[in-house]
Structure formats: C-alpha cells, structure tokens
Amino acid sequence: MAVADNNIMQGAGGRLALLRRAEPVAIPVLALVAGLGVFGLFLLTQGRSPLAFMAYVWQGGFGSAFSWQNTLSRAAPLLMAALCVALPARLGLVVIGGEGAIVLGGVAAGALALPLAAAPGAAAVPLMALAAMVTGGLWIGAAGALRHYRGVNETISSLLLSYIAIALMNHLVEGPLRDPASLNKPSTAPLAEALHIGDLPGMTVHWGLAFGILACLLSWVLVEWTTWGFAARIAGGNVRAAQVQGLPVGRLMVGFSALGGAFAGLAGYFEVAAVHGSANASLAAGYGYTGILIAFLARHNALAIIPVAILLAGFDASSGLVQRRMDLPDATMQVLQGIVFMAILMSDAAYGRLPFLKAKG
C-alpha cells in the first residue's frame, strides 16, 4: 500500500513539474492566438477575411525560398533588439529604449567608416562593429546606472534616451556627418566596398542573422549556466535578498543593461554595413519597438527569442503583400503588433490560474 501511495505521489509530482514547464510556453502561445483572434475581429469590421489575411502572411513570410530569405533578413536586427530588452529583464528591469541604441550604433559605425575607408577590411570591420557595440552599450548602460544609483525609472529613462538618440542621429546625418552628395536623403558617406558585409553562403541573408543567433545562444549560456546569470536571476527575483547575500546588484544592473545595449548597437552596425551602406534616417525602422514585443512573447528567454523573432519577421516581410492584395493601409501590421502586445501584457494575470495547467489532487 505504501509503495502504491509512493508511486501516486511520484506521478503527481512529475505531472506538476511538467505543467510548470509547460506554463511559460502555453500562456504566451495562447496570448498570441487570442491577439490574432481579436485582430481577426478587427479585420471583419473592415470587411476583410481573417483567413485570407493569414494565407497572405504565410505566402509572403514563409511560402517560398524567397519569402524565407526575406523573413530571415528582417529577423537579424530583431534578434539583437529583443536581447536589449530580455537581458536587463532578468534583473527585473523594463528597458524599452533599444531603438536608440540601434540608431546610435549605426551612426557610430557610419562615422568611423570615413577615416577607415583606406584601411584593410579585416581591421576596419571589427573596429566599426566594436564602436557600434560600445556606443549602444553606453547608451542603455546609462539607463541601468540611473536606475541603480539615482532611482530613476529605467522604462521612462530608456524611452527618453531613445527619443534623444533619434534626434541626435538626425542632427548628425543632416549636419556634421552629412555627405554633400546625399541630396534627397541625408546620409553619411557611403561605406568603402571593403567595409560592406556580404551574405551567408548560398543565401541572400546577411551575416547579421548568424551573429544574432550567436548572440542569443551566448546570452542563454550567460543567464542559465554562469554565476553572473545565477546572481542576476536572484536579483531579479528579490533585490533585497540579493543585497543581503552580498551580490553586486548595481554592477549586474549596469552590466546586463550595457550588454543588451551592445547587442542593439551591433544590430545598427549590420543595418549600416549590410543593408543601407551608410547611416541615415532609415536606421529608425522600429526594430527596437518590435524587439520589446518579441522579448515579452519569449518570456525573456534568449533561446525562445529565435523562433519568435523569425515569426514576427515573417509578419513584417508579408506586410507589403497583405496590403496590396487586401487593400489595407500601411499601419495594419502595427495594429496587429499593438493588439498582440496588449494580449501578452494581460496574459501575466493568467499564470498559476488556468485550470488545465493546474495539478489536480
């Protein structure tokens, strides 16, 4: 009888452990489905078919080899922008200023390209990437420092820093760094041919995708398998307890924020070196804001960011086809992102409360 009771307890314990593992995946997926459902109702009010919308999204984002390569190219900056949110979030910080780190990283790379135009690519390319990462890291690291040392809300400060960064970029590319030859679209001087970043072998997707995936893998190892990541998770769960235990909470906040900003700055570098060929206003493409949605959908898990970023990049890649075929305005995808983001935020209330994710007994 005791053996049977023990088996029942082990079975219940195993089921509870399985449900605990399933909940962080099931709830974001349900929130995404709910968001798509609400967006479907929105389409119906516009006289459009939700099923036709999804069919065009599939066709434009994942339906062919060309669609896939277009999707993966757009996923590259999203991977690194999402890390700018996810890494500070492990310490309980809500940093939403990745857009600023992206544009300033791109400007730093574009500005450095001019004095390095005659340098060998093998030396100049790493320097440009490093300049972009340092610039992004300092920008977002400042938000972490303000939070810890002065008690400034990091959400507000990072958002304001993002606006400042975009204004600073516009000032620089239209003023001191402007190439006189860029008449209709103010830009820095075009990068020398040796400073351009090419595509991955056999694909029309630039190397930013590989570096974005590598950044996610390294971030996951940092958080899950290192003492710094363990300390960050403790501080994120309870700052007071972490301080009592003597953990360097301040350095963790600044360090993880700076690392996230460095990845966002690297995204800006690839936008300049692999996409635009110079720094200009196109750097402010909204990748930083989409990265917020991706990080929340992935529950700030660096590994989960990879498939989520590809999914949302597919939505973005299909937007042109959807708008043409369904005669929808440009802001349609932004409406979808806003609805999904609201669904994700509201889903936080569902943790531990969904009946089918509770152990019976």
Contents of the next structure:
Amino acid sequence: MAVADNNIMQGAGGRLALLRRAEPVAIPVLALVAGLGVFGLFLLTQGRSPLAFMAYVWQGGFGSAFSWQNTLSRAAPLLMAALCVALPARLGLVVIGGEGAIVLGGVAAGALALPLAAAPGAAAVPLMALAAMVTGGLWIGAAGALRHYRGVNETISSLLLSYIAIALMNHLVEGPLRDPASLNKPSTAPLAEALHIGDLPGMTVHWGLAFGILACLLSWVLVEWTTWGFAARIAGGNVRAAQVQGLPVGRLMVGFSALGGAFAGLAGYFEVAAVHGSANASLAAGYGYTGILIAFLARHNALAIIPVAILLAGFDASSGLVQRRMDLPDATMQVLQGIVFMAILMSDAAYGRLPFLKAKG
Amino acid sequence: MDNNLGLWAVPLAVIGGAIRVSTPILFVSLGETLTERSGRINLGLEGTLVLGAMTGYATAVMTASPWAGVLVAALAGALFGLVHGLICSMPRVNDIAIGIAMMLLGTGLAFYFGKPFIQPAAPDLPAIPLGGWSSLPQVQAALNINVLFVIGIIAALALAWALRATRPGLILRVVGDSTDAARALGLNPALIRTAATALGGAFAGVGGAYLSLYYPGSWNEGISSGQGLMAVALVIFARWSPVNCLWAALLFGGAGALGPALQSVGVTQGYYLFYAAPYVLTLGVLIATSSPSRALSGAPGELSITK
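Next up, the form predicted in complex with its partner chain. The previous block was the form predicted alone.
Up next: the whole complex, starting with the chain shown before.
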C-alpha cells in the first residue's frame, strides 16, 4: 500500500510540482473571492445588491480610460505603502505604521519647498525625494531597531510611531512650517513650479506609479536574488538558526525596515510633489493602512503587490461612485477591506489541505 | 472665594482628566490582561472599543437607558472577542495579524452603522459628585467621578483576586503559561483562550460605551484615536497585573489630559505635541520595560508578543 502510494507520488511528480506552485496563488485568490462573497451577504442584509456593487466598482475603477487613470494614480502610494509592510515581513516583522512614514516623508519634502524655491529643479527634485526617503526610513528603521536591540514589539511601536508622526505633522503644518497664506487649511509653502512632478508621457497618471512599480521590482530582486534577501529569509524563518550562522540579524532587521520606510516616505513625497503641491493634513489619507492589506494579500511578495495594489486602488477609486449610486456610507470600503483581510488571514489554515490542490492518489 | 486658581488649575485639571480619561483605558487593559494571561493577544481591541462606543450610544439613544447601552456594548465586545478567539484557534493563523484585521473591521462596522447616530443625543451615564464639599467649581469638576470608573476599580481588584485565588483563575494561568501542561491536566486550551478573549472583548466594549456615553459623551468617528491600542501596550507595562492596570491607566489618562489642561490656562503653543504625549509616554514605557534577551517578568509563557 505504502509502496503503491509512493509510486503514484513519483508518477504525479510533475503535476505535484505544478500544484505546489499553484497553491500560493490559488489560496489568496480563493480567499479574496470568499471575502467578496461574505461582503456580498453583508450588502444583502442591508438591502443592497452585491452585483450592482461590483458593477459600480468595475465602472468606477476599471471601466474607462478615465477610471483607469484614477485607479493608477491611487495605486502609486499603495505600492510603496505595501512594501513598507512586505519588506520587514521577510524577517518575520509585522510593521503596521507605514502611514506615519508617508506623512513625515511628505512633510520633509514640503519643508524644503522654501529653501529650494530658487534652486534648479534637476538638483532640488532628487534632494526632496531623498529627504522624504531618509525621514521615512529613519521612522520605520527605528521600529526595527527597537525590536532587535530592545525587544519592543514592532507592531505596537510602529503604530504608536504613526500616531506620533501625525501629531508631529499637525504641529509642524499648523506652526513652524505653516505658510501664512494657507488660511482654512494649514499647509506648508506651495512648491515652486519647477519642483512639481508631472504626468507619465501620454497619461494623466503621475510619475509616482513608475517609481512605485520600480520599487516593487527592485524589492523583488533584493529579496529573491541577493544574499541579503536570502539572509533575511533565513532570519525570518528562524532567528536562532540565522544567528548561529553568523548572519547580521540586527542589521538586516533595521535595514529592511528602513528600506520599507524609505519607500513609504517616497510615497509621501509624490503625494506632495505630484498631487497636493504642499504638505498638509490630507497626507494622512489611510494609504498606509490599505498597504497592510495589500502586503498580506500579496503574501509579502513584492511582484504580487503590483496587481493587488492596482485591484485595491480600483476599489478605492470607485468608492465615491459606489457610495453615491447605492446610497452607502463612506465606511463601506473599510468594512469590505476588513472582511477581505479576515478571509486572507483565515486562508493560512488552508495551506496543504485543499483537496483539489492535492495529487490524486 | 477666589475662583481663579492660576497655575494650580493645571495639576487639578490633570488629576480630574486622569480620572475621566483613564476609564476606557482601564477597561481595555483589564480585558487584554485576561486575554493575554490565557496566552493570546488581541490587538483588535481598538476596533472593539470603537464598536462598543457605537453600539452603546445607539442603544442608549433608542432605549433612553444608558445602562442598556453599556450592556449591549459589552455583548457586542464579547461577540467580537469570540470571533477573534475562534479564528485564532485555527491552525497557523497569526493572532497579531488577525487583531489588525479586526481593528479594521470593527472600526469599519462602527462607522458604517454609526452614521445615523452622529446627530441624536443619548442620555449620559450618571456621575458621583465627590467634590460636592468644595465651593471651587474646578475641584467639583475634577472629582465628578463616573460610576463606571468605580466599577472599573472594583473589577480590577476582583480580577486580581480571581486570578490569584480561584479555580478559573488558576486554569487561565496554566493555559497561558504552557499549552502542554494544560493539556496534561485535561484542559482544552483553545476553548479556554477563546472564552478569555470573548470576556476581554466584553471589557473593551464597556470601555467604548464610557467614551460615547460619558466622556467625551458623544458618538463620532474620531472617538478613540488609538486608546484601545495604547491599552494593549500598557498591559506589558502593567506586567499582566490587573491592579497595575489601574495605576497605568491613571498615568496615561493624566498624560492625555495635559494638553487640554495647558490650553485652558492659555498655553496654546505646541498643542499637537501635547496631544502626542500619551503615545510618546507609551512608547517610552515600552522601551524602558522591554528587554532583548530575557522574557519579561510575569509574562505568560505562551504569549507570542513577548517571545
């Protein structure tokens, strides 16, 4: 009996290998569908049609060139916010404070608007982006450092840091960095025309999208194809084993957290330089929190973040249309995100257990 | 008598604020202590707090009874805790990540169903005017103590006793310290953890009802701003002791009251920085009390967050 089983396993080897590769894609997709199904039931209890909901999401997020551009513009910060979760996750860290890095990155860029007003754009633009990345990197890198050197749980510390960042932004934007001309909405000084970031050629989507995708590609190469990424994955699997091997676990933790934070800071930079034109409270738009969901949906794979972020950005972009046409509160999308997130996390229990993903034997 | 207290108004307002602001933090941290003592962490209590605030307020509006509101908030919290507990009993499911998802879902549901209740006014929970002896309105205001605060103190003492001296308390501690030892005793760890998570959720729900029914005493979407999460962090500071939770909650309530107190005497500079004080204090306390090398004293052995 055992021998027969063994033979079948070998005979089905190719099929089994294929199934092994299919599982990490199939399970999140099934979980997403299941989550949407539960949300559909929720809509039914509210007397709303789930099919109409999906139709409006399609129309508002992906149905026309206009909605695609809206979706892709929103995808830009989400790509970078998701990396802020996915990169530290390779070391087993659950960082949820990306919102703080986005906000402070944006403020750092906005703070340079006045000193760089007269500087040539070619020098000033990279300087502002760099300032945003360094600020975001320090913020999340601190959570990684606290985890390694002080044993402070990074989930709680990063979220506390995020609340502190938002308070700091409010303080700076209403006080020391406030442009006296900004009356009812306190903002930093508006960026000089030369410092604005325009759209990608032939589209009305700003350059943040290209940099977001580039960041995902670079992160993927880093994690999958470099020794640092390999070391990080070992440390994420088993910290003790990594330490025994002499891997610099502390530096990896701080480095991966800081890199994730730097990308989130860059998202803040693009929000300032390409969307708002100055730093103000609209920087805290919740991209950091949607980024958490995207990273988990993508199973912390930087390449998978790209389609998932575009999907979630489409939901985001359509939310105004859905609310108006179906007379739903603006928290509807948050309920949807919560349910989908729960479904994704519950699907962790399904790995290796789905009957149709097993070789017949 | 002169009603102008000058700078003395600041410590008085901080004490009064500590008593007023600490109650939700106290209830959430008591609930989280129970949950963490069973070996599980529930980061979703921030969502439970907001959900408790909404259900409590909505019930009080509809029944005209604030106590019915507290009861429904406790039930909603227990239900949410139950869901968290059941999901975390599944294999390979990460309790910290589930907590983040529950936080998102709880606030989402509260905002979704709470929309129609932003306008109507609910009856407030009663307060005990312990400052009635004083002719100073500031003293009277500071010592106006809500019944739920008193209940919270009693609950903290009762929980401390129950954990130390009763059979359910012992069972909870065994399950929290070693799953294997609990199994050897014929206990069902998953079941007990789920019950502890549900009970912890009920505490957090009551904390939420206090927010919407007493202080600040209205329902809106910015009602919690991370207090539930701070309470979860505070449990580490309080070393999983219910009585320490009381002191920690008072300390953090006072920190939260500092900004408004200074503003009331005319110090408006850096208002937002004072607003950040409780978060900075929580983070500082976490850094000071954590250690990279050894388990924290008093930490339940099965708790993932301290490993």
